[in-house]
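The chain below stands alone and is given as structure tokens, in the form predicted on its own.
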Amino acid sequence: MRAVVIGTGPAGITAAETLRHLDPSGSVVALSVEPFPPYSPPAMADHFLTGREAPLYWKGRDVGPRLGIDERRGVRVGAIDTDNCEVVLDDAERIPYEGLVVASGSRLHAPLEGADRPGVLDFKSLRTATELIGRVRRGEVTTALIVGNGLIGIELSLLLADLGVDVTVIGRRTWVMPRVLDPVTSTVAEAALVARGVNLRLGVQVDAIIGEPSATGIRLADGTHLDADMVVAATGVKPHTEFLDGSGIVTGWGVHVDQGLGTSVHGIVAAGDVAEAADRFTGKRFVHAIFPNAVAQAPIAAANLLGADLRYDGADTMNSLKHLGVPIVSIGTIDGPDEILRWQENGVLRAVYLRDDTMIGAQLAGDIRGAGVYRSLMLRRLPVGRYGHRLVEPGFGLADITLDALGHRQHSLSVV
């Protein structure tokens, strides 16, 4: 088959590796807007704070011609001809396929006045995280605002607090990192962010992002400006999809997908952060934009592409924060439980959400032994209210399911 993959992110690179191992008489073409290797881009800040390239350049700088696969860098991607089966770059120059692998990640997202303002930065690409660092390491800031209170933003703030930068996150909700952490586990995260130098301005609404000619500060809705020698936005993501306009693909926030990561044209998939595929805990279609999920989707899609039936059981909503300093783990979803159970105690915090009798979701910090138990539970959807509240207390694990089970069945034998 010859096969077109545009993107070499984390889900792109993984399915041209695939396709050429499954294919091995095959070819295929992978297309990056960026001038670099393929990168992980969870193994930025490390990158940047230790300068080892192992795990940032995880298949290796030489991946494409190791693996005979033909990797086109700086190049961008305008249009899907399906008609045709082409893909038709900015320049005009149109590439046939056979099959198509869509794994184009996702974009900074900024519905903010301002965010289009020269100066303003953003981490969500090697290329504009390395323009970031260095500035830093010229010398050129001693102050950063993050406009966003995300996962993207806390990582980032922790970076620059580790290299000297006086840094303000700046959050509309009142607690950090909404979208992964409830608000008593997110005391927790805050206290170490504080700790670590970061400052934290919550519950305060962005109105524009200001300065000429370039970025200087931002201005909030009660008029307040804040100024520093660096703007970022941090407000989260969007997955590319503008070239897939008038190509026959559905889209909604991303690439609509089946149960094997087809799109609604025959003979093109799609994986990673690009991907709206069906969570594994609720079923509902999101788009999961973290690595574990695009480096499981990606041999699924493209041993499809060659003719496969494998089925994608569902994207993970789990997220484990690595830098902060104390271990947080959150597994599922914290939407509407019929029952919230914590306990809490010296810095070590346990919550789980519970609805129908079964898991929903869990979070973890200080100590996150268990999660592993958690996530079995979610994923079977077995009943959990006979443990009441001790499913939160220390210790709680594998053993107590197997012995309960063996109680249950030793019950059932008396009673038969």
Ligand SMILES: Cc1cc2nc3c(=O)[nH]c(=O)nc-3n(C[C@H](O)[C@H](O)[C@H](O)COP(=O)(O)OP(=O)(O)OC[C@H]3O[C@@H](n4cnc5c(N)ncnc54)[C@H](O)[C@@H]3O)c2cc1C
Given for the second form:
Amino acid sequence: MRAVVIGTGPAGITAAETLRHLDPSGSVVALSVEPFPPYSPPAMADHFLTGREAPLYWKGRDVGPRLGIDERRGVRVGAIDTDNCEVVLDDAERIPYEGLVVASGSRLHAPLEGADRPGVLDFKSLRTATELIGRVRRGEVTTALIVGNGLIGIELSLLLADLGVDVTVIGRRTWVMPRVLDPVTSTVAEAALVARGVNLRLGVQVDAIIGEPSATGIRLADGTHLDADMVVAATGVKPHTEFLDGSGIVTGWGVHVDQGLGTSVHGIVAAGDVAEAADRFTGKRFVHAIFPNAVAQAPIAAANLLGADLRYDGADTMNSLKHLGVPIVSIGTIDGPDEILRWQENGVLRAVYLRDDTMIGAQLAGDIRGAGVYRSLMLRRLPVGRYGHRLVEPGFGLADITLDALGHRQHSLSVV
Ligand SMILES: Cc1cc2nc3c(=O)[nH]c(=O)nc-3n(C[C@H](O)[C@H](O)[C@H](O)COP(=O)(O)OP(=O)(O)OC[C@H]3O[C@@H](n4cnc5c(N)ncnc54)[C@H](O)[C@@H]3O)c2cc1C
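Structure of the form predicted together with the named molecule, given the form predicted on its own:
Zooming out: every chain and molecule, the one shown earlier first.
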């Protein structure tokens, strides 16, 4: 097959690799708008701090030539002509395909007045991150404001603090990483951030990014102005779908995909941050923009493009924070529980979220042992009420579940 992959992020390069592997006689063209070899965004902070390249260029800088993938950098896809099966580049070049993988990932989403002002930086891609860190390295930045207290804003704040910048994170919600952590678990993250020298201003509404001709600060809803050498938008991400307009590929927030990761157009699949796939726990369509989902979806999408009939189990909601110095893991959702069980002692915190006698979410901080057991209970939707508060206490694990299962078996045997 003549396959084209749009994007060489974790999803795109994994799809290209799979296509190459499963179809050695076919051709694979992989396109990226960025000028870099395929890279892993979660490794960017470490790369800028330590200079290490291997985790960043996780497939090797030479992955294209080594695997026989025609990996093309600095090319932007402007449209897909699905009638003629051609990818149209911004410079009007047309690349024909027999099978197409859309793995264009996500970009900064900053619905905020002044966010398009010159000088507003972000840490979403290696290109923008390189520009941002370049300013720091050139000594142009003593103070920085990060608008947004999600995962990317928090990761960047730690990096900037480590690079000696006086950095302040500003968040609308009153706790950090509100989409991932509950307010109690986030206190552990907040303590770690403050200890690392990050300033937090939470529960504050930013009205606009201000400055002429380029950004010099922000205006808060109460009229206060905050100034800094650098203003960073970390307000969220949005799937890169603009170039799909007019292609017939159905999109919502992201590209709608079926269980096999096929789009609404035959011969076109999607994977990674761009794909709006079913959530593994709730079954609802959602964009879970995390690395493990991207690399789990890509091989399935690629194999199905070649005619396989694989089913994707659904996107996981599991986040772990690597650079905080304190282990924290969040699994599933914190939305709409019937009951929350908590255990907390000496900086170790565990919480499980229950609905209809099953687990819908878990949060662990300080000691993340047992996360796998919780995930497994959630995936199997096993009833957990029988464990009572023990479920959330340290030491709860496979042994409890196994003993319990054995107990049930003995009981049913005696009844028989
Ligand atoms: C700073 C940071 C830290 C993160 N930390 C974590 C973490 O700790 N754990 C975790 O699970 N996830 C983390 N993530 C999220 C994770 O990086 C993403 O989920 C993952 O990169 C998604 O991979 P992807 O291939 O779908 O998209 P992307 O990585 O966004 O790659 C998209 C690709 O498409 C290309 N592209 C886009 N539009 C076009 C176009 N029009 N034409 C040509 N090429 C195009 C881009 O150049 C790029 O190659 C982090 C992200 C960032 C930014």
